[in-house]
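As structure tokens, one chain now follows by itself in the form predicted alone.
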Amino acid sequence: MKTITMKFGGTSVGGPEAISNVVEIVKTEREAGNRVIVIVSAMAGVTDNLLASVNAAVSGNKWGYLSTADKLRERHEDTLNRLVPPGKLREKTFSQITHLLNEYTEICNAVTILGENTARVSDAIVAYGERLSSRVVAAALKASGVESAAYDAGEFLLTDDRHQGATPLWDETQARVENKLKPALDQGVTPIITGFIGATQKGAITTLGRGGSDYSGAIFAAATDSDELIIWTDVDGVMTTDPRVDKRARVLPYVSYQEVGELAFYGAKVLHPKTVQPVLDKGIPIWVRNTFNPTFPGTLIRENGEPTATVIKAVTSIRNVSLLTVSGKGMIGVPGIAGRTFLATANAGASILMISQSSSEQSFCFLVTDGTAENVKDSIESELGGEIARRDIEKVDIQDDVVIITAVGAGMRGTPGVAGRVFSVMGDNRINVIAIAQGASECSISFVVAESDLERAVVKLHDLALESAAV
């Protein structure tokens, strides 16, 4: 018998044609005699409206936020009616929805009362829509026959008290899930956890970040040792670039750890950019499947992947970033500039995508995204000031038309003349490189473009990516 932690994203829970394949996949497994744990998103679109709802209960727009109440309560029991037949399991989840509902109507109205929101506020409000959806999930499982009881995931994952983007405290998670998780499992239960969020250990409701929930699914699949962590979400896996920049994009059935982290840092959508961290060190092979073509195998992720003459996996790009520059000639040889310069970065409260320094020392530059470029260049100028007064540093420039492209395979490593070819790419289309950045654990090369040249530069490198397939 198998413990299998399945996770399903926002359009796979997203209506009741949708859950119908939920509930149809799950019971393959426990008709298989596997045990299964499953970990739900909220509804697609659900998020944003709630995110929408907030400014609109600080705006004091109340009727903005009962509106999204409104539709989500019509929305959820439009799914209920859908997927399970009259009677108490119908009745008592339509109570559970009303409940939350009225919860998240009474925040909402504190939040207007006081006309500011804050982080932990936000974090309570973005919860409902997993609160929601794993109780429809729940309840369609049980109407199927399947043993199920929704949680949500506060009950075992605990975290720091850093909202909107926590970190689980892993001792303590793991001792929840011990005492409560496993002896669910042990009783036949399939648990339904609401991805994106933990708790505080004082019972405060925290998220995980924007796209959190594949990052639960591999906390619990860690903390419970599955033989397997599936994301269910709608493509039929890993892809060698975006299809809607090239339609030739193709699904990988082999990813490394290593390979899947680099993809999901520069820019591919398929994995939240930390899931591989809980269970790199257990081993547990990742699979990345389609709710809706539940029969293609999808992409298997694990430590090595598998041998192939792909020397270019997979090429991904990155909008919405900003290439901040410093530089000037007093820096050459003063220690501690780029030092100062990043603590100032993470004091404006941004994250580093890429960075890359002249060989000179004269000047370095760095990524960060748009949102935050305006507020790190003011910290880096506070922070620098008497250096930018001596002239030391001439300036900080901030570059906004640009994107990040990264070509990734572990092929790479150890493979002459990778960068060369990259680069000659990109040199016989004109395509002017900006800044580059090399790991040195030579699975990934990033550079920086105009935003004016991304669709371009990803195609002509696919090029190269198909080619190398092929070989």
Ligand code: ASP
Given for the second form:
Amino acid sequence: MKTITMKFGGTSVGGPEAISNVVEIVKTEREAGNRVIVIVSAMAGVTDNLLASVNAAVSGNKWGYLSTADKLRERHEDTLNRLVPPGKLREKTFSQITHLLNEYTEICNAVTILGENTARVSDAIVAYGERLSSRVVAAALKASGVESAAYDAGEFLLTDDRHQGATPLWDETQARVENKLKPALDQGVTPIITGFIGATQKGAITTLGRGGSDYSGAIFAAATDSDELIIWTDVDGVMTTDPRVDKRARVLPYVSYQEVGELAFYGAKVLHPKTVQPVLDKGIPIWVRNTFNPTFPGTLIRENGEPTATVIKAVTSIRNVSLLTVSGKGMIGVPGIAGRTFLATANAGASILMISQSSSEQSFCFLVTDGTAENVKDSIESELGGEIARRDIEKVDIQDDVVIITAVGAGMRGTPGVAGRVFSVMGDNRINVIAIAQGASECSISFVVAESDLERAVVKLHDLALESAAV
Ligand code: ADP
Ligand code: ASP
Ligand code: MG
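Having seen the form predicted alone, please provide the structure of the form predicted together with the named molecule.
Below: every chain and molecule of the assembly, starting with the one above.
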């Protein structure tokens, strides 16, 4: 008997047809004699709806959340009506939906009255997406004869109190899983657990960051010592590039943990960047599969990727970033400027996506997500105030209309000339490269281009990935 953790994304639970597929997938695994732990996202679009409604509530817009509550009720109830026959189970689930939406409305009322929203309140509100979808999926499974129960992840997954980007408390989570989740599994129950959310030790709801239910899947896979983690999504697997940018994208049958870590960090939305971390030490394989094409095997992610000569396996891009440049002739040979700059960046609450330095030491640049750039600039200017006054540093610049493009592949390590090929392709296509960085792991090369060059840069680089896959 195997234990399998399955995570279903927003599109995979987005409506009655999708949830019927979920039911079939889970049922098949149960009938094969395996234990299944199911992690669900909110129905597609619901997280965005909830966030928009709370933002509107702050400025006194009651209509926004009241109409969101109506729409959510309709969507979840319609789905339930299509999946669960009339009777006790349907009625009970209806009342759970009503109860959750009443709570949601009450919290939004409070936000309107106070005219203030905090990260903690926002987490409590956005969590209703997963709390609702989990009830519907559990009911659909029960209706098809699978013994299942919905759980709010905060019953098991304890985190620190960094709302909107919380970190798991591993020991406490493991203990809760042993004491509360494993007994349910032993009794033959298939738990349907909300992805994306956890709770502090005091019981406040936290979230793991946008797209975080993949991470939830990995946390539960590790804590239950699962044999496999399957990320069920809306594409056939991890692909050579985002199929929305280049239709020629192909599924990669094997990818290593390290490669997928780079892919996710540099913008491949198919997996949250933290997904690999909990399963890595235990060597739990991750599959990425398509809920709408369940006979297709998908992508296998494990310790060693594909043993082939494929050099550039995949190409990713990140939009909505800002490039900060610190420059000045007086920086040459002055130790500590970079260190102080990065500390000032961290103090502004921003994380750095990529760093590059010009060899003359007259400037260096780095990238942050674009909502944070102004704060970062202020923080650096105050940290380096002395140097700026002495004109050792001439300026701290922000450039917004840029993107990061990354080529990933473990085969780059020890293969000479890869960077040369990448940048001649850019040159041949007259794409100006603004900054370059290579990961120390030599598993990726990243560079910055103007936003208007994004599509062309990805497609041209993708040509190289497709060529190298064809060898
Ligand atoms: P889910 O709701 O299942 O978590 P997401 O929308 O978060 O799904 O992620 C799946 C999407 O990621 C795909 O629809 C695809 O457009 C996008 N994507 C971006 N890069 C890649 C890639 N390299 N391989 C596969 N999908 C990718
Ligand atoms: N529902 C959450 C989001 O949209 C988490 C997830 O889907 O992974 O960000
Ligand atoms: Mg996702």
